[in-house]
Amino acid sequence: MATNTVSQVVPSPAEDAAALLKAFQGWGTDEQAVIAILAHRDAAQRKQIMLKYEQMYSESLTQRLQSELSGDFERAMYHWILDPVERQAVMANAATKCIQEEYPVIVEIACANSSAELIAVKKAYHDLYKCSLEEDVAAGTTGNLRSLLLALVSTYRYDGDDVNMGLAKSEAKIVHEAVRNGTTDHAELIRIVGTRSKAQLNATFSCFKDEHSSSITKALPHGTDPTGYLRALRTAVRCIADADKYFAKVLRNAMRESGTDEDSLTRVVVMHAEKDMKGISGAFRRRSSVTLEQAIAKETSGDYRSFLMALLGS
């Protein structure tokens, strides 16, 4: 479930547009007024505000926000006001520019979405960039990493709950053979992870653990990983197995003592606040001594903190 709260009585798009313009005027931007409006409107309402603002004032609301805001707050707000599907396409495109470091973005979009949602993201990518997501992923990768990511973004998984236990047991053996052989021949493992339904894969993962007393992610080779393939494979397995638990771990890693990873923190909160953030928050609390809101409040500050807190419903 979503965590952001939408006002029960919402002003018209024209009234919101006028209030935003007022927040931009004067000696300094009234960031709290911007948050009070945009953090409490759903995607359809934000789209209407953007259209009305441009109609009334002959300027892009997106560009005005970018000029009025700054830092992590500006980047978070920029992604928030985008259409949710378009937002994922924009994030995916940015990730393809440095894919060996930003592969989690591609994996999350491919593995956390339903098949229909993934198709919608890829269509938005076509419209925005006049090429396919597959093209850009292929251009930025090689070897097993390319094979894995292409399999993930190209698939159209069955979304149902039906499971074939005989197939799960046989494919758990195939996965084990691939894991034992290092990374030299993972074609069959990639085929399985890239095509089977999430329910079927979870059955396979369970059979693997029952048979070998270890999860697939722990059984994979550790050590040198020059292309990032093994890290991407672990990410895909974890995201498919339990998306809430996976994103909770991303958030914990983003707020380590060594420093806050604002990009990852923003990505998870902004992308999931309207969708399934309550489940992620619950998974975070079960593995942490504090709530997600408490952790973010401690690790962030200023308008950026206020905005994330609003998206979390605080």
Second form
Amino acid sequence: MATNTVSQVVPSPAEDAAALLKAFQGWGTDEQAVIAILAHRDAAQRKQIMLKYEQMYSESLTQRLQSELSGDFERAMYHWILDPVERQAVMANAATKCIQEEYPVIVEIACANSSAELIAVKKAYHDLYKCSLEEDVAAGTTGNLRSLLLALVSTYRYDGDDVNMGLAKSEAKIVHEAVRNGTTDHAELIRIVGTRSKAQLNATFSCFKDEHSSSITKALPHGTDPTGYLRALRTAVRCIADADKYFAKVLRNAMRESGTDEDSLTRVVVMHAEKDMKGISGAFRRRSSVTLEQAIAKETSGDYRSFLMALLGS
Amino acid sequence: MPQQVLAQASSNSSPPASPHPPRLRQAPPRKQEREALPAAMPAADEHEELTRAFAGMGGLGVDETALVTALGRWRRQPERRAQFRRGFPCFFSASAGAAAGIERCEDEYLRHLESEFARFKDAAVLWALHPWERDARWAHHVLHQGHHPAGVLVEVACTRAADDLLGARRAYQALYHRSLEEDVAYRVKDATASLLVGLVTAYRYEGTRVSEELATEEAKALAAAVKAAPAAKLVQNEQVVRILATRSKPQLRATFKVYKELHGKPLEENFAGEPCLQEAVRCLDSPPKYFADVIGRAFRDDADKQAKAALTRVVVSRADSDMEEIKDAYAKQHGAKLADAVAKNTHGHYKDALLAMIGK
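Could you give the coordinates for the form predicted in complex with its partner chain, as opposed to the form predicted on its own above?
And the full complex, kicking off with our chain again.
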């Protein structure tokens, strides 16, 4: 469920464009006005506003926003204004540029989307970057990490509920073997995680837990893995098993005492505000003493905070 | 001739014909004689024609019209049929059936006939299916039958457009409630597994943008891989699989071209030791050439069941897309028109169906 609110009756795109121009004019920018408009429009409406603005004032709204705004607020708004599918393609592309650190973003996009949504993201990627997401992911990685990322990004999972319990048991065994033997021979594990349907995988995960009384993620070795493969694997398993819980955890980690990770915070809120933020919010509340809004209010400030709060529906 | 017919007619258990000799211009020829007239050709020729019609002399399909003619021609003349069986010893064995007093039909011949009669049916049904369902059914069949799954999978994965391959994967899910890559990953247990899964899950960029720099870089990477290991190991080589399974087709063709320029011989030659890899390169580089080659192999005397079935598969699946290019490639490879080769090597409705799909 989305958290950002869009009223029943909205001004026309022309009116919104004019109001935005007014907010840009003069000394400084009226950020609150910008938020008041853009945070409360859905994807189709935002697209209309962008087209109208360009038509009326002969400049790109995106570029104007980039020059008028700054810092974390600007980065958040830049991603927010994009169409949801394009947004994920843009974030995926940014991640492939420094994939050794940003591979969790790729895993999230590959695993938290439905099969059809992932195809749409890949198509948008073709149009934007004139090459495929698979190419860029594969070219920047090696070894197990590459095999896992490529499998996750290429797969078109069956999205039905059919589950074969016998298969789940046997594959739980294979997973256990692979986990026990270190990270040398994970071909079968990657095969399973990279091709089976989500329903089948969840059955496999619960068979694993029943047999070995701990979840796969806990059973994986917890040292530092320079290749990032184990962390990617853990991320994939968590995203597939319970995406809301996973994103809530990302948010919690982003707002630690030691300093806020605005990039992750922006990414999760902006990507999910108009999709399934309510579930993530709920998962956040269950594991912490404060609501998500309270946590964000405490850890952020200024226009950036106002924008995030608007997206969360406060 | 007529006397022969009358003599045979009298040995039948059916009511004897009238003993009058035919009186031309005064009365219409008797029933038996009317039927005897088409059998003006010598018995040996009849036998040969019928043998050919029954797919006994090579070629694909059966000649349904000739079979029906023979049925009519030899109506109520079981002795003619018995003669035919005796004259067709590799398929009807008098010795094997001696105990029962019959020329027994060999089981293998029956199986052969089944597949030859079914060729037209298969062609027609496949033609009627949606292309995505067709591809999904082929993939499923080949994965669950064993022997050389690679061929058909590589063909479908590498020669279809990105959205058609995706459509086939969707159709596979609708038909079998599993994804194609699940089944490939699960059932292919040899070294080609990672390449096949990669090819089958590819959703390639379809635009024309090509980077010469990248082509050179990757041609060098391929050359290094080729130098370091024999083809059989190459099928699992990370670089090779990555390049073949993710790059766009125009980009790959540029890479193959650079490779040939740098090393004098085409990449597929270096992959000769691993058919899966070699076919992938061929399919990605030039589908028409690959398909013309597959068709050519179906006409050879030593063609096996899969090679023959490939003829139907290629013609039906490419009739609407690049059949003209395939015809050109075939003419170049074999020095003969494809339509002529089909007319020479196939029979009956199957032949007519293929010719209709191939076009002038």
